[in-house]
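For reference, the chain that follows is the form predicted on its own, supplied as structure tokens.
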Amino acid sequence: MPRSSSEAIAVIGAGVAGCALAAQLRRLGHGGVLSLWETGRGPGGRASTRRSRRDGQLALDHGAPLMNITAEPAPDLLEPLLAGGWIEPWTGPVAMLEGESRLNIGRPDALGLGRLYRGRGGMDQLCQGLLHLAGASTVDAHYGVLVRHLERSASGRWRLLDAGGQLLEETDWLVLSGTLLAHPRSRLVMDWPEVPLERAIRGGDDLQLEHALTTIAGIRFEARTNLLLVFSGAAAEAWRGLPFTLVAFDAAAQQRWGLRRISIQPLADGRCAVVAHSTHVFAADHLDVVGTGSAAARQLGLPLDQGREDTVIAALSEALSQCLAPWIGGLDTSQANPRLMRWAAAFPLAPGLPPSLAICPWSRVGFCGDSIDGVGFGRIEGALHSAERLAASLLTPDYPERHVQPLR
């Protein structure tokens, strides 16, 4: 029996990688306590869908609009997700905006290469499907909870604490499916005095984990600021009648308009949701502006400024109106309930964390996510692969068993 099959594992981050790790651990026979911690309202991360209790027809993919698989073998979890009806092939029309106004129908960007899939009924169904494969009742999921501090107990177990220092959980293994608690950007974006994991291991003797943290600190991320719109009536019909549902921008168009991608999402009731993704340059210039509707922002204690948000919304709305004027003139976004969503670390830039550093057995720490080097780096494909590799490493370790020492 694998040595780790009954040990408790806490996974911080319920994005694709965190949910995929839970699914693969259970599929490979892990029977121990498995907990999932997420600051957002539910699973999904950058593959989330915005829904509303007051509006049952609203389903707006405000992050990744789809996933693509570019290499073989595909992730092991792909077929079970398809068989369960959680995801489906996507064959919508794509286009590339070149320069200021030339539309090249059928030309994809990197996101449109390979086999394309989307969540059935919303991208959040991808993570819902992964948790279903894990056996949702066997995963202790905590949403709307910020893990702010990490520390080791006298016995060497990991302790997860909230912002007030109250104990949330004690566990054998700690897995970070994102880099926030391990990356220096936490000091910049969150105004934290120290990187939580770095502080927790200070005085220890795990050179491999120190190497991993040094490597993670060198990973750069591109931000995105996304404009969310929902059109109805004649305006929705105009959007639904366009010859594309996903349009990317080439380098010249990005520089001209400050936009990277537009995702058009027809809703079942005749309305049409539109998500305009900014360029990383635009997002970097407005990194301090967080959408006032962000639950994660409130959990993280980020400052919310409605006036600044309105200014950014106006700038993105103007760019959207002008760049699509030849195809959808007279665009009025004021009636489309405009909202803003900021992704401070939307896309990691190579090189990422080598897979050899994704598990640090001496300290019982693991890493997964799209920032791990390998096939699909920076995309959902990479998040799935990294989670599957880590699950296998946790349950079939090829390292010698060692007594875990508490950090001094």
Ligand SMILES: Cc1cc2nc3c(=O)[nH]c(=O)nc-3n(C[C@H](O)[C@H](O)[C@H](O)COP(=O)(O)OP(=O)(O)OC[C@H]3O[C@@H](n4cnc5c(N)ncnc54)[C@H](O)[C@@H]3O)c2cc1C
The other form holds:
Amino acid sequence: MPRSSSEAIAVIGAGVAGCALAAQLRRLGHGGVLSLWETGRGPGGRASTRRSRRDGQLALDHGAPLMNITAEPAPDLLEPLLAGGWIEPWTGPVAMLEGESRLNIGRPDALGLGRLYRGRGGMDQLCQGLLHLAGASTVDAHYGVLVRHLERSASGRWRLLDAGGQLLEETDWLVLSGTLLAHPRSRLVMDWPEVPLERAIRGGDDLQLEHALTTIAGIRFEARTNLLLVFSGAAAEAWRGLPFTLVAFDAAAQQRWGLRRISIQPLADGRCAVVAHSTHVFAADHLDVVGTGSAAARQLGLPLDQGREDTVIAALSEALSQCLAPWIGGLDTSQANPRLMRWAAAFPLAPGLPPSLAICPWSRVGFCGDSIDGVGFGRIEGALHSAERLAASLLTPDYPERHVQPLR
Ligand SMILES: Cc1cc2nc3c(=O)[nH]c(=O)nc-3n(C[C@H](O)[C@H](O)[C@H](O)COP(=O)(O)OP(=O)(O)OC[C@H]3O[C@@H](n4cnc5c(N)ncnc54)[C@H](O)[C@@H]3O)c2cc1C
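Since we've got the form predicted on its own here, give me the form predicted together with this ligand too.
Following is the full complex, with the preceding chain placed first.
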């Protein structure tokens, strides 16, 4: 067995890539300490499901509503996820809104190509399934914890610290499954003075890791502002009766309505959740509005402005009512508990990080996630592939001898 099969690995982020990495590492025989650190309330990341303690029937996919597999070979983890009943094929009717209001039933957008799947009972079941495959009890998972600082110990091990400077963990390998700790957007979004990973490696001479950080710094992201609605009674029936459950907008329709997609999600108790995804242009114009329901906003103490939020909700509601007026008239969103969910970094834009830079053995740093170049870039398919590739590289290193870089 290669030495790394028993080394401790800390994975920042319990989205699809972080959970898939845990699953694949265990499947390939990694027996060392494996920890997951996630700022959100549970696993899922951009493929999570909004649930409510007070409303047990509510399950609303406020990020990715589906995943699509477009290429062979499919990720190794797909089959066990299906076999375990964590995900299921999705065959709902799709449509494209073209121009002002012409509906082309059956025409998907790029996210609807290939084989479509969804989490059974909510997209968060995808990550729950991955953690189950990892052997949930063998993974040391921490939720609601933001890793704020990174340091190297004198012996070259990685130290993870929280916002108060408290040591969370010391580990052999550091894996970033999200870009926050390595990308300059953290300065803007989090108001951090420095990029944490950049700061941690200052003074070292790992040119590969420096190259990786420079490349990550060049990645740009599209934002989304999503309007979340839950209809009940006759309004829910009207939504459930529509001849489509996923509507994409073509370029002209996006420009006209400021919307990109509408995902209709019937709930088990007869209600119907609807999520309207804004265009990136709309989201960029309203980036300061995070949504009062946002757990991250609460945790990070980001400023909330109910007045601004109401204005954005009204604008998206108006667009939704008007563009769907030919199919569902008299839409009253005020009865549907409207909420906002802002995704500041919803989709990375190409080029991403080349797979050759996704593992930096000299410093013992790995990267996975949908920002890594390759099949499925910017989507769940890419997040799964990137994690599987990284797990294989971590356990079967093709470098002759690994050294911990001495600190200068
Ligand atoms: C609105 C929307 C719609 C989408 N629709 C689709 C679709 O239809 N099909 C599709 O395939 N894909 C879709 N996507 C993209 C898909 O959601 C992503 O490709 C995928 O979920 C990325 O997974 P990931 O693990 O790479 O990243 P993430 O899900 O972003 O996971 C990274 C995790 O790391 C955590 N984290 C980061 N930094 C820290 C830190 N310092 N401390 C603690 N935790 C940290 C974050 O909270 C996050 O949970 C959509 C995305 C959005 C936002």
